[in-house]
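First, one chain by itself: the form predicted alone, in structure tokens.
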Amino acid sequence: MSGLEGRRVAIVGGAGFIGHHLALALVERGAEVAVVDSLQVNNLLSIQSNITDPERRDLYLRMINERLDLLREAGVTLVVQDARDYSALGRILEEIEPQTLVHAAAVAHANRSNKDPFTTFDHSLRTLENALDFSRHSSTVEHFVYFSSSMAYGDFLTPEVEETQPLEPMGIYGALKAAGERIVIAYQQVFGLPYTIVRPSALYGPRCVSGRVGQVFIENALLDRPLVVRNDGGGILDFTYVDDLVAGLLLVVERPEARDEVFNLTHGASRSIEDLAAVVGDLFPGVEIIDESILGDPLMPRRGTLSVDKARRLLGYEPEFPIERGIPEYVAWYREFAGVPA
């Protein structure tokens, strides 16, 4: 029997790219999850009102959709709120009453919360003072996930990191993990609530409409448009699919070892941006392939490995998708998805 049967979850966030692939399997796994969502952060709301091309606003739109049919479909509590509204998100939460609550709100772009740091701001750090003050009073929750990055290491120090190196970000959104980690541990030193601290990194996967790397790249190759290389930050990451994170939230939120640690949950294993449109390439004879040589971005930091060591001795985590099979599966769904054939 799952440890995970019967445990209430509520996801702030839980929505987005990370938080409804998550509340799927807790789901599966018999958990009873709730997710608090405003569908503005890169969701319905400024998918509508930010992006031109209507074809590609019509397909994310459909992404969006389908996250929300699928948690609906699966007995998820949806509730559309603003977690930026302190008492009406504390209302909500006393009504779900979650022994687990997961923080997976905020701005998750590097150059979009450069760009627009008090928006950033709003939806990650005021979110997460809410979520925490919250939880503080509960009599109910007992244990607080918050979703940090890797990008709050800044460069890394060695190839492979691990979760002693000390943080010295770069740019907003790195900052903005940073200084969240450092509340989370706070009120843990203060008032004694348990947590967890997970830094993913580069993740991809189905339902996705960030525009990451891995997105970028099968989109054009579905348009028979060239796969352009670009190195920003050296060009090497620790690329992961969304299911191997899943996993290893699922135990974070199961053990009790993971209680007051922090955790790099990745493939664990970095590869270059050329391998990946590699990848991507055979998956599409004929695509082209350029390496555009460009200066690296300043506020870029120089990545690599994620040691997953600790997640593994403590936890039992274990990735299983490296980008020849994790990109695979991505395309398969793509071309599904937008009825392309293979």
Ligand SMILES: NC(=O)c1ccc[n+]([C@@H]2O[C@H](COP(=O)([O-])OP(=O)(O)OC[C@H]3O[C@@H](n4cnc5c(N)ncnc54)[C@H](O)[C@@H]3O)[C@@H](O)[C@H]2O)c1
Second form
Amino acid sequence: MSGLEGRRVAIVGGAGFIGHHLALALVERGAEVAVVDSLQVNNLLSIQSNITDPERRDLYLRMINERLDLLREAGVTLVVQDARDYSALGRILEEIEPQTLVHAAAVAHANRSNKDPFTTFDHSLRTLENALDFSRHSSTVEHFVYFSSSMAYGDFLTPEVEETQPLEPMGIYGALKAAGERIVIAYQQVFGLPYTIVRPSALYGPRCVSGRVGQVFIENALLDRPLVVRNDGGGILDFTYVDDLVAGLLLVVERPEARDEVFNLTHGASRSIEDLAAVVGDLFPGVEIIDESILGDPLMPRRGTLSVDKARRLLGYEPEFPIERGIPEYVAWYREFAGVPA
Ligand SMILES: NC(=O)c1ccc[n+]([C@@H]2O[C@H](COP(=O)([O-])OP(=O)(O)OC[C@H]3O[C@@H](n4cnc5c(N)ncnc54)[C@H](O)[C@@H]3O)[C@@H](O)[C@H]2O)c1
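In place of the form predicted alone, output the structure of the form predicted together with the ligand.
Okay, now the whole complex, with that chain kicking things off.
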């Protein structure tokens, strides 16, 4: 029997890309999961109003609806609520009585965050503060899980970073992630609220609508358009298939060793964007790859590998999806979903 059997987990921002995958995996292992999400940020409502190309809009709306269908079929409770509203969030969480509270709500995009810091602060830190404050008063919450990011580090000082590298973020997104980490740790110091901070990076996988490079390459390849490589941040990233991250998150929720710790949770091996383009290109013979590398964007840190040794050692984390395995899985899913035969 899994240690997750019967565990009550609430995920704020759980209708997002990571959140819904985590919710489904938790249910499979016997947990009782509830999701609180406004469906407004990088989700149903923003896609409806912001994406003008009708084909792309319909495709992404179908992906979000599939997320919601899967959650419903799995028996996950979905409460549509803006987590910026402290009282409303508190009332909902009180009913859910979570033992683990996972905070995944954010504007999860560096460029969008820099363009609109006010909104980003609200959706990321205001919601975090609300969830933390509920947790410190709650008699049920035993563990708080927070999503930071590789962007909290700023420039990687070595090709592979351990969790101990000092945080020197650049730009709004990284600054808010690093600030969130400090606030989560402060709640542990002041109120004794046990936490885990996870730092993922460069995720890809089914039902992602965030427009990261892997998704863009696959969508262009499906339309027989070239894959344009733009190395605006050094071009080396620890691309992580969502199943690897979710496997790590299950360990984080289950294992006591995860408490009061910070973990890099990635595939644990960086690759160039050229490599990624080549792996996608191999699945679409004839697709053109164009190199348009430009001078580095000063707000995009030079990244690389996030060492997952600590997660391996303390949690038994074993990532399984290099891009040579994860991208073909993702492409197979995308072809079927979009109705484009191989
Ligand atoms: N996807 C990645 O590559 C990646 C990498 C590193 C860190 N992260 C972090 O992981 C977390 C989840 O990322 P994701 O990729 O699933 O993002 P996502 O945009 O897919 O999901 C975020 C969800 O939060 C919800 N949300 C935002 N503001 C809200 C509010 N005020 N009230 C209620 N719900 C709200 C949105 O509706 C959305 O469903 C974020 O904190 C992100 O910064 C993601």
